[in-house]
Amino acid sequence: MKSKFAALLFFVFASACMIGHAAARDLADIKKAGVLRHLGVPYANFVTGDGQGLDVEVMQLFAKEIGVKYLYVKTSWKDVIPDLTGKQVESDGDNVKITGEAPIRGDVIANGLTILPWRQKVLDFSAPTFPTQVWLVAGPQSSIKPIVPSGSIDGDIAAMKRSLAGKKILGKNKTCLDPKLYFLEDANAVTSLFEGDLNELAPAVISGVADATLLDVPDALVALDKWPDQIKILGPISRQQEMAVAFSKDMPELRQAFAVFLKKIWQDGTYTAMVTKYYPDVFGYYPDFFTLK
């Protein structure tokens, strides 16, 4: 009896391990299962956390396009890549290393994920879906003054960095707002890694936690809409970047199906209408990005 019980326990444990560390599902597997699992971190207006958001609507429409149900799987910036790839990763600048395994919980990442060199080593990205850039943003009490635009993005970045000596600047590790990516310490800035959510960075500088914070364009646009008289855009810290939907590297068929879908909704105006709903002001900052491709 004991041997049968032990064998049963081993079977249950082994089955759980196989499920937890199963290979990523490609398009045929997703269609067979009948559901697309959308990994999303609540962030800006891409995933609002209440069933709304630009990327939520895009993924819902994509699931319908491939004939399956849609399932939102909430995750975090720390876990989102392991949840997709089954691999724990550690980034260091443009480099990345695999540090262990993790359960696979979803099929696609869509939450305003910036394309970064280290992420490209562990993920495959769709065509760019949204323009972005890292700006320095401050509260009304900050002594840092906005730069005077020079007409040169590199000149503007250099001017912005020259004003940061001795200033406390917030950033977020393992995201596109990691201060290491922009060499702020070389500008003698005092960088601090924020422990809260990205959505809390703007309120933090409004309350005086730091002199300024790194914010990317989508979150800055949301912050400007929420607190128009309480934050100020100081200037750029990066050149223009791009966001996209991310796939595991062993999911080429799903990525190709999304490429066809994205081109379709881009050309028929569906995507522009979605962007207008959640980010109406972005067209004024990046008018060329949303032209037909």
Given for the second form:
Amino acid sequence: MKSKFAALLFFVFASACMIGHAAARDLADIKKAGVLRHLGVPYANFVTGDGQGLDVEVMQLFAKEIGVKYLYVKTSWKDVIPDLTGKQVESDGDNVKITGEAPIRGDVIANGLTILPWRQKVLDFSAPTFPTQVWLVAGPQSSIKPIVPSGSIDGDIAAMKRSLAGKKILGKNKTCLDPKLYFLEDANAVTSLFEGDLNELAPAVISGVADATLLDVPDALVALDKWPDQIKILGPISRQQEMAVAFSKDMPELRQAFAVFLKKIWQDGTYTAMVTKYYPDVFGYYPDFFTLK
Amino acid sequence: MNQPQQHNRKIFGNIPYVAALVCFAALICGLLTVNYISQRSLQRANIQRVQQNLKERALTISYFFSERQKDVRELASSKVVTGFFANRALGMSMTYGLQASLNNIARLFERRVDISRLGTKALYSRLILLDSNGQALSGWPALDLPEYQSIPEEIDLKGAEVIVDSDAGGSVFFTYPVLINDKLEGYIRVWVNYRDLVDSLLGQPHGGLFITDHKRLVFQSQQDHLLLKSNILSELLRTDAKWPLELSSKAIFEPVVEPGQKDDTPYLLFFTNVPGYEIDLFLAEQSSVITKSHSFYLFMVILAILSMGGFLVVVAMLRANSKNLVLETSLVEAHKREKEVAEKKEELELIIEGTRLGTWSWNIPSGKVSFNERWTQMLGYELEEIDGTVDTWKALMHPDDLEMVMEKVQAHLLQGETSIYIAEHRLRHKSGKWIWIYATGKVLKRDSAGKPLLAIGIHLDVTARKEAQQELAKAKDEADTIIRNFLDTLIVVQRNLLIARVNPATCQLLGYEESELIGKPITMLFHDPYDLVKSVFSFYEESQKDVFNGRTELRNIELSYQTKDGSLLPMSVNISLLKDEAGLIVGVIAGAKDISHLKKAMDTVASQKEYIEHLFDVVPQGLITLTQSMEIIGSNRAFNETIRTWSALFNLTEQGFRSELLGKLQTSLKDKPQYVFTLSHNNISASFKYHATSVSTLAGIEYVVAISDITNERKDAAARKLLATVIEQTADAVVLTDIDGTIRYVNPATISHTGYSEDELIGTNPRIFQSGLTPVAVYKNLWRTILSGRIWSGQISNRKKNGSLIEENMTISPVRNEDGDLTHFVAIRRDITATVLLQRQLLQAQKLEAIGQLAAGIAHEINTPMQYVQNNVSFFERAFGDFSLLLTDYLQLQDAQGALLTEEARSHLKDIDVEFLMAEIPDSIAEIQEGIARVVKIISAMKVFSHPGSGEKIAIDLNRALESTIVVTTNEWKYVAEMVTDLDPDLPMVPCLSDQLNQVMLNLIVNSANAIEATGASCPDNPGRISISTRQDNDWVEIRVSDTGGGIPEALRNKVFEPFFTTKEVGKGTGQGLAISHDVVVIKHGGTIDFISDPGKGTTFIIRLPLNPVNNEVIL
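Please move on to the form predicted in complex with its partner chain, as the form predicted alone is already shown.
Okay, now the whole complex, with that chain kicking things off.
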């Protein structure tokens, strides 16, 4: 019992030491330390919060591939980039501003992080790992009606925006669901930034907090599965986007190692099997994305 | 004597043999009879066994079907399925969301298949979700999904039941509707393959098994069975055959012998119905299998042989030893018993095989146990995988059951307390799951001490039954819980109308104890007439069919409880049927809700309804309620009035106009909850605005639509729009401020006039335009005027965003609201910069003209006296010369002769210093002459310069004009600069407006002098320089006026020709000189004026005038 307690103390101490380190580590440092720290925000089925999720499995496999242990470091949308890069950042449209320093707590971000222009200025992304798109989702009582698809994504987006005048739309700051990214105020929508987690957006509109919320496709699919008769998908608000694993810009070797790994699991079917487990519906919406590249 | 005696002795000696023969014959006959009877009995037993077995199989199928019905109901009511239809009703599209819902349904089906298995096979062969038209939406397996399926013609939405049918592909399918809010949305349909069902549930029958559904053959276990060719089956399947009633009475058919068949063994045909379904089972067994009887003749021959043999044996026994006979008899008896045992064993094995029982045989001393193959299969093992010991059995047993089972085993096997061992317990399947076993056993052998030696028994897999029982118990518990916790009253009434159960809420409401109500007639609880209560609670009876139209439940029946203390409680009662497992009605369950408050509320509602209807009518806006098919259910007075008014104006009937209006509504209502539309007829237009609210929750009403006649508003709006357009497009700047002076509106002209953007102006103060050139008093007067509510007009010098000046004629009017309060000021500002410039030019020109005329007059007036002054001075000059000669001669004479002059004269000469005068006076006269010449020159130049123009271009000597201007302006430049001229002597005459061109030259020279003076560097010893040159360049004449002043800064170069722009100190420049010069040269002469400036070094203005100007140039 004593020895277990001592081992636990040592592990906590070692983790604290690793987490408190103030410099980004590349592949050699990670191998030397013997642990890959996966930064993840609990979100949809990418990181479910109970030790499961598509990105958790991918990162566990990646850690095994490079011969180190896996360590999950829980973070938040607000801190996820500072925790990787050591820089406090503030986005403004497609631009980003460095506003301060922060301790580095992890080696890689993987939790369905959408590739956005401003994020590309502070992060290096892997090859796209998951397709997405931002949809508007509402509760059944919402007065906004789903659009009739026109066959053109731009036409659908325009039709969606036309119905938002005066409607309260929820979004989430510093994420791919930031209303500013989609110019909703130009459509005379009343945008509101949600304080809770992304996973709570769907329940929020079900309970009538707003007329609709921005939600990316993976999360919308999870919500449809959880609340089959309580939410309605209204239509798209963005073109197709892509998610990827993010690295600090001073980690080229780790990113390259992941690129090799991703290609391998993509080609041998491992990745498709993982996606099927967590997002069985996504193939129906984006059939081309998961074909061999 | 001896012969008769011997004969008699012989006869009597044979009597025992005869008697024995007779007895033996009688015995044989008895044996034959017994044998025949036992054979027949065995046949009947076999037939009953097979028949019973078939019935049990039918029951198994019935139970199996009921489970499938439960499955299909669960699927149809699952959230995943109803969610899809709910989402579709919300308008979601396949592209955005609905496809995911269908995928979820496919996964639901897949999970159902995974958990529903028949042995190792999937229970279901297909599951499909259909929409209400039969189109397949989703299914399992996903491949080869049929596009359409036939759908039930009629569905009872209130009491929908699972429809069971069979298809030609050898499958039975179950269909159940998906209902959302009592509306049919689709169907769930699942298929089970008969072959899988028979193989897994019924085992392999000995004979041929046939299944019919609604008299259609849907399954046969053997494809080429002889029965298929017989007439019997075709006779049975005839559509008009009246069975199964007729058939059931003769379930056993005579053998069917097929002519020519090799095996001509006849068949017995067994039949039974699957309870609850139109499905029947037929089993064709060979009669030999059932009866196992031998040919009667063979039997007789054997019997005869046996009889003869027996007879001989008896004779021999009689002759030999009676003991041998007894032994022989015992052996025969033993054989017979052995045979019976064998037959019994065979029968038992048949039963065991038929009922699919697992058997075990336990050698208790050794602990060895023999299991049959079925037993091991039941647990998922092969026979050889099971170690036949009692420990194996214990190891497989559920730990929770082991103690109980062992107690029972001890009670029966070891202590003999029970005649048979019976227990239900769980055994672990190879897959790890637990299966329920019904176990029976019995000790077969004990030793002399009563110690058990051998026990045998059977194990029956009752998992399905136990699970059903558990589910039933759970459902019962849930039902009990629901009944106990039901907030409203709940009463279970038996078919004899006696109360079977009541919940606590009923007892509490009515004031009875539960025991006071159980078993009492239901009618005692109600105040309503006995017959009414009776008919309501037996509504399902045939006698009530006409009254209640065969309904399966009653809802919202209003009855009144009578409580124990006699008070009445109005209730709303819902009554549903209670059925037993066989589906027979056993009573009803009645839930009742206290509606006394509702009654009161309804009364209130009724009284309010009239009030609301009145309100509906007095609302000035048109209101209508519409059905989904756009039929008007109700309309208020305002709407009707609108219809009347416009139908008259349109010259239409009211119905015609109403239809036209509804047509417009219909086209836009679905997509646009509010919209404006216009109807036109005979050049008359009517505009309406509607606002529709969907109220689908109200029965029959789809929309409530408020319609406003906005024809007049539209006209007003059009007028306002026209006005706004005028303001937007007018060339005058319009600025609207509030009474604090904050700008609230500017029109496009303001933006173009001032150079400010709208954003820069809105919210700011008009002070932004101020130039500082308008006296403060003007502004004070302006504000005083407009704040007193009067209109102010005036001229103000403002400044554009780029700093240039703009002269504006401004009219500011106060704006008042409906109450007469000042709310805004509107300023109309007209740019009059050009006009002011022209006015000033005109003024300047007039001033110059007056000065010119005055100068010409002065010159003339001065010129005349100057002529005679000049003449007289010339005379004085000449006269003094003469007089000087004379005086010189006189003085020389005086000096020579002396005393010619008096002393006094000499003194005067000395005083006046004659010599000095003689020397200086000529110089003075010369200076006078020079001065006069200069005056004359100036006067001459003034006359040239101020020569009034004729209004037409005339050819002039430009050099002379320039020289005159130089002279006239001498005073301006002579103290700061020297004038250097380089005038082309061959310069041709230039057609021009001389007076205006002189002014241009004057402006340039004065500007040059000012520029040099402004540097502060000039002094008499080092004056600046003004250079003027002329030359001809082809058809042009070029004049250059250069100075050595400070030059023009780069930033100001584009402004030098702008009106009122000046860099000179206040009062020295007007800012109009160069603007006027530009106007004169460019506009009036068609020439150009430009400049070259080198800051710090000087500026050169270059004027180019055409020698052949265009005739039609404007001359002012």
